[in-house]
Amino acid sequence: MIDLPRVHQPYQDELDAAILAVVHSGQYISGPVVHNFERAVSGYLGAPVFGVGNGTDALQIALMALGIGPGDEVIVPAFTYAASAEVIGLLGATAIWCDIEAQNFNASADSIEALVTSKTKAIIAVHLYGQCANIEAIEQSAPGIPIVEDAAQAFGAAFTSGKYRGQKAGTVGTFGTFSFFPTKPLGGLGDAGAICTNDAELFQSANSIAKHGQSRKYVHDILGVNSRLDPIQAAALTVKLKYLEDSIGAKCAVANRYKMALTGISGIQLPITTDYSTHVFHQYTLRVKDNRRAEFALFLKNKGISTMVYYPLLLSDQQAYKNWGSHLEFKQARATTEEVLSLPIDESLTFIEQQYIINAIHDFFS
């Protein structure tokens, strides 16, 4: 789905210099290559950030730092990664499952209002694919009530529409979560992640919490984890970021390349941008009809095209989580489980190759 060293070959001497530079250096926990990448991730996001060890953690530390546990609920999507999820169970809170809006794929305000309640705590809004859940229509849906944006897949998206206008994802709710997952929009060599909040108290609590709870060394105050990002990661992640532009740029010509070739057949339903929120196009995802997806992903692997289910099962059916149960049928989740199917998009991927990719879909539905 992602040559990832062909990606990097444009820039990989500059990698390489940063990387060794933080061996050569005998600073390998924190230090200075870590608080210049935290620097550069706030300027570019316009928000206070600090790196954690993964994406899970930043979800679950996000919550920690809300208070979560026992007894509270947390509402979040049926159809998104499990990592949304567990961080829920983990803290002894119960996760309260929430519908999709079918055209973006993103949790549904209208889902979220019928669900909240006098336990309910949170709310975590997943930016599914590349671009923004509606954040504002969401906060309408449920007053008062945290979010927290696990934006791992829409790093570099913006609101465009709105009280949020000018906005990237992650620094609109109460927290943002950020992965730098290799395969994400800002990928580093390995797991690392960030927390982003404007709330001054909230941000000294959620970075005392990832460093064991202390406030100073070996001056515990809460209950914390141990969560850094490593500096080879930070200094892979400071040389990605000055290509992060060029590469969502090039990969929303590969989705506009695909959607000029692919719109009018009739067997699939292309991805739409909202008119809310920039897409960066971490996934380019379909909707296969007619139960046809296994037929076509088949079609395409005989042709040596790669593609990806994300994601085959609601998380509400996985059986890590069915303690929880649900009264609610998930309509659009469901049959989003049942037709989605996604195709190589990444800055690397030539015309020739990609045109490849669109004459076999072609043949597979003419």
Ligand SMILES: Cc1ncc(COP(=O)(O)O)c(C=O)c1O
Given for the second form:
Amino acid sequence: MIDLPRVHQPYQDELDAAILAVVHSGQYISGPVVHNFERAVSGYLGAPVFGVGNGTDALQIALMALGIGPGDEVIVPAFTYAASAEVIGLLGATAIWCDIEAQNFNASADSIEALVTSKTKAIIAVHLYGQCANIEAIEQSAPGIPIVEDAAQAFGAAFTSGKYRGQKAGTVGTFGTFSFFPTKPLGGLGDAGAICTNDAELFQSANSIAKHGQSRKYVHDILGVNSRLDPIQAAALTVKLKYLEDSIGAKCAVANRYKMALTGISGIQLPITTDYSTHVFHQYTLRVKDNRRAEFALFLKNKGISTMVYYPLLLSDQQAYKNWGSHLEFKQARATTEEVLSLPIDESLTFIEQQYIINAIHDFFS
Ligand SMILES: Cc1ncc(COP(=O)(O)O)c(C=O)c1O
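What would the structure be for the form predicted together with the named molecule, given that what you showed me was the form predicted alone?
Let's see the whole complex now, leading with the same chain.
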């Protein structure tokens, strides 16, 4: 779906130099390169951030800092990547599945309202495919319950209306968590992630949990894990952060081109950008109607065009999570798993390649 060396090509020399500088520095754990990256990301997001090993750890550490454990319930969409839910189980708590909004694939505030009980200790609101879930509506549906924004797929997206207008994804919940997995909006050259919170006490405890729960060297006050941001990843990410806005702009241009060229095809529904969020187009995800997704994907494959289904199974249907539940039917989520198909979208996609994809889609539906 994405040719990362081709994406990196315009600034490959800068990446090489930044990485080699770490290799020659001898500072392979923590240190100034990590701190500088954390400062740069905090500046970009306008909120305090520290780095961790990956986006899954970021979620787990946020839940640990909130004290989530056995007997607690955490509400999470049935339609998302497994990481958003597995961390709940790892802490001995129970995932309670909520439904999603048809328009943007994100958690439905109404469905959350129906699930809140005295055991609900947190909500994981995933900003899927690159645009924000409606955090303000979720807050109103579950007053006082901490929200962890899983912004793994939406680094750089921003709220555009309401009380969070102008603020970035991941900076308005009790915690925001990020993945810098290589294909993510801000992607490293391996695993990496980050945590954001404006609460100084939670920042302190989450940061300590990520470093074995220590307050200073060999003094461990709370149970922790080992999840540090690697300096080589921090070096690469510092370079890539400089080009992030260009990357988002280029993906929005591709999305716009798809929209102009594909509007009106009755067999598909194009992605909708809500009026409360920008979209960074981590994915460009269609709904394919009339049960034709497999046939359509095969047609594109035969023309050399990759597509992906994110995600083919609801988490509630996964063997690993079969003991968790909720009384809802996830009507939207279930229909969505059967229809979604993501097209190629990245900043290196040439005009000719975009046109080739557009023509192939018209061919199929004509
Ligand atoms: C929505 C979501 N949450 C969490 C994660 C986990 O991130 P990581 O792969 O960095 O652990 C991912 C990444 O794949 C994701 O897409």
